[in-house]
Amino acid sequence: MMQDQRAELEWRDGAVPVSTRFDDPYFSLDNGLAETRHVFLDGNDLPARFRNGFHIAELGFGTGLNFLTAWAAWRAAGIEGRLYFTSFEAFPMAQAAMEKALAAFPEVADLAARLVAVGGGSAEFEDATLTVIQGDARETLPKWDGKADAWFLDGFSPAKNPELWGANLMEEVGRHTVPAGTAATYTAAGFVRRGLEAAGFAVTRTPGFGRKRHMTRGVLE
């Protein structure tokens, strides 16, 4: 992989990775793990909807924290069977940087160590299948043959990374969602909500995490 396809980082307070490409942190400066639970688990009514074969898809793998949080919730729920998690990532983070970033979350340390040990990308675990599809999601998502029960829309800020939030990509998200499937995101940007609505989601604005007043949830009609 060419070097310029890797995530370009600087570290805030020595612990929070910030994308220099998009000038945006990878997770909340308040509490990244709590934010992930609030936005992506609660936002998709998880773990209540978990069942064998449940499939989560994500725009923006980043540090892998969302996957680890979902995997930990899956295990805590005691679901029999397998969780599937597919993530679309244009600029994968180097293994060493991922390990450094995830060190901030001791609650998922055991699972994080396993993710880092397999290179921080696609892997088969005993109860979870992780697939990280590298490249521009505008090109890779239309070619994907899967459908998700729940979407984690976690690209960098729409103001700084608008190509990951466009109407055409939201249409692809809808096309790759099962009937009555859900999507959640930390952003409440109007054009994102409108894109999800045009893609067939019934969209609601709900309280956000920390300093973010609102976030967005959607259910495919």
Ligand SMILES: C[S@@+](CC[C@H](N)C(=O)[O-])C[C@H]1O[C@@H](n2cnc3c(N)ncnc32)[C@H](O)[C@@H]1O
Contents of the next structure:
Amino acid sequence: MMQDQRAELEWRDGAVPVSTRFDDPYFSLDNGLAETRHVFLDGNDLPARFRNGFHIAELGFGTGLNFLTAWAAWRAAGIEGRLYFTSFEAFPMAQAAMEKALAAFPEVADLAARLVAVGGGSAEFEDATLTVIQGDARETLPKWDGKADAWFLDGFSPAKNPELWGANLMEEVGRHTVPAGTAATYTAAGFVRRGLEAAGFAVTRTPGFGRKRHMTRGVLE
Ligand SMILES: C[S@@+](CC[C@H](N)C(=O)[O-])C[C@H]1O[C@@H](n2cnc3c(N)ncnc32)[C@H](O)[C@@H]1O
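Right, the form predicted alone is done; let's see the coordinates for the form predicted in complex with this ligand.
Every chain and every other molecule in the complex is listed next, the one we just looked at coming first.
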């Protein structure tokens, strides 16, 4: 049982959180915000698909950077209504660590302060509903009664965190996606692509961010 365990961290260059449990950084050492925009926003055709009630779901909440990036894009797009963002996280980060990690991204400083102020978890903001579902996603996602328009698949690297990329979990991702909904991830690992295909996604390999040659996008058929 992995529930109720906290993230275990060390800091690279005093600024980038690295999980000692998974031996992997939480976001790109080069430019976490630009990578999030490229992989998860562009990879899901956002902000173009945003509409009132749009629902993003994520595997791996981590520092909350992806949520903040999506929320900032939602605001910049000027959509009337509410964004829903549901994230699955087994090892929540302490509020102080989240604050320290997010300090590297002045572009989202105002929204980061809002997130930290509510304790870094589920919250109802004026234009966004954030739900962080704590526990191992392999146990919590099958029980979820929602469906996402877009998925951010953001576990640690598949080699180091295979639990978050398995075929059964990808099947659950597919089951919790609206028709023609999408999924995006920074990895191009073959077993992840095959898992998404088996779950019903039409999968394409597209240029990755920075030094990563490829990433993966899927559209539910
Ligand atoms: C690369 S980090 C996510 C980064 C995050 N999206 C952000 O914006 O900072 C991967 C996350 O997946 C979480 N994780 C790893 N295994 C998990 C599991 N079995 N169930 C749920 N979350 C898991 C880790 O605790 C970590 O927070």
